[in-house]
Every structure is written in structure tokens, then in C-alpha cells.
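What follows is one chain in C-alpha cells, specifically the form predicted on its own.
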Amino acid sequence: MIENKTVFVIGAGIMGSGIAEIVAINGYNCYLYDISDKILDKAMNDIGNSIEKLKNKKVLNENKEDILARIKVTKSLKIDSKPSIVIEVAPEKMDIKKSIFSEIDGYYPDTEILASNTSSLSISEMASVVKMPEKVIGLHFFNPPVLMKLVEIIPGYVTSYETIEKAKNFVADLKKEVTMSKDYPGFVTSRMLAVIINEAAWMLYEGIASKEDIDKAVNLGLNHPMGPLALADLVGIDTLLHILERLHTGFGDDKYRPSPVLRNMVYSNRLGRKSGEGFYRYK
């Protein structure tokens, strides 16, 4: 049972703002951190728009203003509260994540859970920079967090049983389902997803089929809700490249070798929906 219903979300991008939203919807108080006023303003605007859509669909009954009142934005990693759960949602780079964990370690000694939303990086390595590594765990939400029903939980090598149980209870409070994964590169979901998307990118590179036909084949022939290249645009091409590089290095297996198409797209800042163009163009 989580005693103090206060969550500190570090990173107000697409995933961070989404996690803050689902946390606030389910009655938790939330602090949302980023270094930029512009990013924080956009995050709160996006959260408000999302809540409005949910209300229009009769998914939510609570007033939007009451939900938003439970979210406070901050540009300081040292907040005027004692969060029971800290969730790091920074860019998918180990040095950034370890720097955050190292800095906040001394601020919140009573925190029950120190979590990372990483989709592929080692929880055990992140835990190596804090005084109580047994409290560090992976909580991998999916985009968009308010709609996706799964949270992947990844204990590190020394994560305690108590922390795991508290993480499960927290996810249950958010009305999400849990899958457990060991702390290996990519875990379950990112490892599987990266391989599927990378194979589709290799097919495109080899000229086997057009992007439209590759997506249609998987969408209609394999009954996936979205084609792999359209899904790549949603996830972010740069994020996928980071995951594949981590898998390639972590396992030393060339089946994870990134397609040149993905590298060239990242070099050209064609990152998917967030940049306006990836495999497809977006308004």
C-alpha cells in the first residue's frame, strides 16, 4: 500500500505528461518537472485537452479543473514535498538517467519507489548510483499512458520484494495491468517491438515492398492494429534506434543491427510524429 499519494514525474515530454495525467486522474497528487517553461506549458495544455476528450467520450466524470489542480509544475528537482514515488521519464540515455538518480538520491530519503520509465536500459545500472538500490525499479508505461492498459515492471538485480509489491499496488491504483520482466536489454515489449519494426525497415531498404504495403500486410494480414512503420513514427525513430543499438551491444547479435534507413532518418531529423515527418508526413 502506498501511504503518501504524491508522485514526482521527472520529464514533461509526451510520456511524462501522459504519466502525470493518469496519476492525477486516479487521485494522486503529482509534481511534473522539466527544465523549460515552454515544455511545461505545452504539457499542461496537452493534459487539459486529453482530459476534455475523455470527458466528451464519457470516460471521466470528474471536473477537468479538479484533476488539473492535482498537478503542479516545477523546474527544480528539489520540491517542497516528500513524494512516495519518483518516476524518471528523461531521454533514453544512461548518463542522463544516472545523473538524475544521483542528484535526487539525497533529496528524498523516505521515498518508497524510485522508478524509471526506460524502455530498454538497465535498471541495475541506474540503481548503482543511489544509496538504496533496493528501491529502484522499472515502470515502463506505453504511449499514450492514459489509454494503454499495460505497465511493464522490471526489478533490478537488488530490487527488494517490498518495492516490487508496492510497484504492483501503484499500477493497480492506476487501473493498469502488469507484466514482469527481468532486467535484460529491451525487456519483453521493446525487444519484440524493435525487432518487428527493424525488419520492416530492412524490407523497405531492400525494396521488397512499399511502406504502405508493408504496413497494410501487417495491419490486415497479421491483424495488428497498426503497421510497423506507422508505429515507428508514433514511438519515435530516434527512440527505436537507441533501443536497437542497446540490444545490438547488449546481446552481440546481428539480428538487432539497425537498418540504415533508421539511421539516415535520425540523421535527417525525420523522427516521426514528434518532428512532423518520419515514414509518413503529419500536420
Contents of the next structure:
Amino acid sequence: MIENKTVFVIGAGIMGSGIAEIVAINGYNCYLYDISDKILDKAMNDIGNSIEKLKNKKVLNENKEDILARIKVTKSLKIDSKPSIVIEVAPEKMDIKKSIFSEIDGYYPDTEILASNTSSLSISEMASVVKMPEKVIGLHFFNPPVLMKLVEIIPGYVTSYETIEKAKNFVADLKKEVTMSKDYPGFVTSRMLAVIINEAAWMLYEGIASKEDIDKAVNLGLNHPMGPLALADLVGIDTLLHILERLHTGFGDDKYRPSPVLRNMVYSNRLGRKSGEGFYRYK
Ligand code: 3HC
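Starting from the form predicted on its own, produce the coordinates for the form predicted together with ligand 3HC.
Full assembly next; the chain just shown is listed first.
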């Protein structure tokens, strides 16, 4: 059982704000950290809009204001509370993640779970910078967090059995399903996702089919909810390129060699929905 229902979410981008939303919807108090008011304002606005959509669909009964009141924004990593769970959702750079883990190490000695939402980086490496590596674990959510049913749990090399059980209980509290993965590049889901999207980008590069037909083929012929290129726009082209590079270097296998299309898109800030344009354009 998680006794103290306070969660500290570090990073208020699309995933961090979505995680804060689910946590608050499920009755937890949440602190949401980021470096600027602009990011935090956007996060709270997105959360409010998402709650409204869920209320319109009658998925939620509680007042929007009561849910929002459980989320407090902060620009400091040292908060005036004792979170039982910390979830790092910072950019996918090991240096940034390690610096966050080292800074918060010692601030919250009673914390039960120190989690990262990384999609492909090593949990064991992040754990190497804290005094209690047995409490560090991967809790990998999916975009959009409020709708997706899974959380992938990734114990690091020295994560304790107790931490794993607490993480499972926490995910159950959020009314999500769990799958377990060992701590190797891309775990299960990102490894699979990156290969599918990379193959679609290679097919586009080779002129096998148009982007619309690649997506339609996978959507209607294979029954995926979205085509791989539309999904790439949702996940973020930079995130995907990063996962592919991690898989390529981590396994030393050329089957993960990123398509040059993805590189060109990142160089040109065509990052998908978040930049307004990726494979498709967004308002
Ligand atoms: N909050 C609340 N409601 C939302 C929402 C949000 N954030 N996002 C979408 N919705 C609602 C829409 O408003 C819509 O409501 P309506 O039916 O009343 O109009 C409903 O959900 C369905 O949305 P859409 O009609 O826009 O589109 P879809 O029916 O295709 O559903 C989807 C959207 C759930 C995103 C679906 O397309 C899907 O499941 N796509 C695949 C997503 C996926 O694979 N995500 C995982 C990516 S990998 C990842 O995130 C891990 C990372 O680490 C790499």
C-alpha cells in the first residue's frame, strides 16, 4: 500500500502533464515541476482541457476544479512536502536525468519509489547516482497517458522486490495494467514501436508508398489505431530518433539504423504535433 498519497512529477511536458492528470484524477496530491511559468501554465491548461473532454464523455464525475486543486505547480526541486513517489519525466538525456536524481537524492529520504518515465534509457545507470538505488524503477507511461491503459514497469539491476510491489500497487491505483520488462535499451514497447516507425520512414525514403498510403495500410490492413507516421507525429520525431540511436548503440545492431528522413526532420524542427508539423501539419 502507498500510505502517503503525494506524488512529485518532475517535468511538465506532454507526458509529465498527462501523468500529473491521471495521478490527480485518482485522488493523489501532485506537485508538478518545470523550469518556467510558461511550460507550467500550458501544462495546467492542457490538463484542464483534457478533464473537460473526459467530463463531457461522462467518464469523470468529480468537478474539474476539485481535481485541479490537487495539482500544485513548482519551479523548485525541493518542495515543502514529503512525496511518497517521485516520477522523473525530464527530456530524454541521461545527463539531465542523472543531475535531477542527484539533486533530489537526500531531499526525500522517506520516498518509497524513485521512478523515471524514460522510454529507452538505462534505469540502472540513473540509479547509480542515488543513495538508495533499490528504490529506483522505470514507470513507462504512454501518450496520451490519460487514455492509454498500460504502464510498463522496468526494475533496474538492484531494484528491490518491495519497490517493484509498491510500483505495481501504484499503477493499479491509477487503474492501469502492468507489463514487466528487464532493463535493456527500449524495453519491450519502445523497441517494438521504433522498429515499426523506422521501417515506415525507410519505405517513405525508398518511395515504396505515400505517407498517406503507408498509414492507411497499417491502420486498416493491420488494424492499428493510427498509422505509424501519424503515431510518430504524436510521440515526437526527436523522441523516436533518440530511441533508435539508443537501440543502435545499445545493441550494436544495424537493424536499428535510423532512417535519414527522421534525422532531416529533427534538423528542420519538424518534430510532429508538438512543433505544429511532422509528417503531417497540425493547427
Ligand atoms: N484527454 C482526453 N481525451 C482525449 C485526449 C486527452 N489527452 N486525447 C484524445 N482524447 C479523446 C478525443 O477527444 C476523442 O474524443 P471523442 O471520441 O469524444 O471525439 C477520443 O479521445 C478519441 O480521439 P480521436 O477521435 O482524436 O482519435 P482516436 O479515436 O484515434 O483516439 C488515440 C486517439 C487514443 C490517441 C488513438 O488513436 C490511439 O490509441 N492511438 C495510438 C496511440 C499510441 O500508440 N500511443 C503510444 C505511443 S508510444 C508512447 O507514448 C511511449 C513513448 O515513451 C515513446
